[in-house]
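Here we start with a single chain on its own, the form predicted alone, put down as structure tokens.
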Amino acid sequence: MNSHFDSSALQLSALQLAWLHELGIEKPWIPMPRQADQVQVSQARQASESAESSASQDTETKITQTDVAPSSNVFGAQTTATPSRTVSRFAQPVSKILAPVVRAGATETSALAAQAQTLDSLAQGIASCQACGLCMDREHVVVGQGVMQPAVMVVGEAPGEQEDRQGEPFVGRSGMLLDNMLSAIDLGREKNVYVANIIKCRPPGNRNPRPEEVAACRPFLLRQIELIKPLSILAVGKHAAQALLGVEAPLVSMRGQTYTLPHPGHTVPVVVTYHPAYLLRRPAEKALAWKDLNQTRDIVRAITGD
């Protein structure tokens, strides 16, 4: 009998024992095949990687021409993709939030700062302003409200969810109890307070300002301080004593003083004490609070001389 197999006999082709021998099937019912059929395999096997690389390098240059596309960066400005570059369908967006890699910080709210002569060109200076990342996110630029030359300036740490949908300074329930403890010593919003916070920008999930956002903003707080020339400030809450001030006390050791800011010309007094959205949470220090109300009423008396 002749030993010989014939691949014949089972009717396969070269490309199908191709892929039978990629697959590892070696059984006895297929015996490898002759020399002739073997050369027939490679040349299949080969035509076969040949198409694979063909198609992919025709994927790849689709991707390239078609993903690849000018973009305009955070400034404005077009930007060209570099044409060579494969850019893959799947990539995630960088969030908006990381979009200000690099920042000037405050000598760029400091330049802005000085050029504005009036409370208005200051207000567009801080609109403007990208010097930290709380601009991608917030809705309104909160800047302040309230009257020029005011017997005491309020200066609280940030605004929260409801001055940022307004752009208004100490809305919602802590807003009404400020407005409360300053009607309470004949002082208003509309008559002889000016109410500002250090950072005019939410912060996302009205978490604590940070320290570079602090330092970024606080230019533009002081220069608005120039303008408004108040005879007195308060500052509520630690992060705006804090911030304001220059020092790392606790506020319940700030509490009772009198801080002096300097100021073009003269010096502005500045009292310590809670802010009310705190109060509303421990409603028990109120009577600290008030306290400080009174020393920051006898201090504008002192100056007024009523």
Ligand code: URA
Second form
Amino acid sequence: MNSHFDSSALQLSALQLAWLHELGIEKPWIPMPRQADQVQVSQARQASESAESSASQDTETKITQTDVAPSSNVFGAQTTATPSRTVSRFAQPVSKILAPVVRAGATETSALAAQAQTLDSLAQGIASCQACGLCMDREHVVVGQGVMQPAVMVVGEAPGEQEDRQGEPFVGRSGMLLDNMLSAIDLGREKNVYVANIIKCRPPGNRNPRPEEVAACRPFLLRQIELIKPLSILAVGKHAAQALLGVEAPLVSMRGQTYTLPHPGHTVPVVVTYHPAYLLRRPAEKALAWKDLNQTRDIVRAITGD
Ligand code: URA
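Can you give me the structure for the form predicted in complex with the named molecule, which would complement the form predicted alone we have just seen?
Okay, now the whole complex, with that chain kicking things off.
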């Protein structure tokens, strides 16, 4: 029997909706009886929403930029702690579905990505994508930042709150640390680096991206890599490395290796290191990240002959 989701019929309070939002549940999933004048929702959409609802009870948390400790570091970063943001997470408005979401997935995003012949047209395709539904909650799509044909393309996980607000990747404290790490080996977004994420829209409440969201967005990243043509890639954090390389391994076992990402006509070497937000929490690991950066620098030097 067809059913329809109608949150207003459930009479949930703003606080209840906020709690659901906090749990990563964008809307209630209790099916309500169809009424004659209600808009039809396709069965495919109902099926995927109901699957999403059960998956959305995942309460795993992502490292956030507010949860950091001050430290000295090997990258010359300014490490004096800035006060954590004090904005209540409940202060965020509970998002409303404004338009039907086409539950497409990797096949459709692959086709969209393949059509893009330039980075600008890829960015337009990404901005129009509704494949996973994250577009409904985001403020800005965060495609990437930096130069074409960079020495290093940095791949992170997903935009956070500040990135969503500004439309740029890695801003805020972890972005500052990332920039300091890169500048320690003479790299920078303005001259020889491009920075992007696996996921282009912010997951609500900074939750970890879900596997279906990663699968839907991955073709955009792969096409982005093809168009940008980096000499090497630095994957920061376990989630980025796993999604990019398609491996399940823990970060410690991925570090210290040089993976290759095959592309038509060429391969791109990939080094894995810690996420800057993790390094802010665990400064002792910066020495290991420094090794990873030197590994990246050596790879680039071997390619360019410098
Ligand atoms: N963390 C990420 O992985 N990417 C960003 O852009 C910001 C924080």
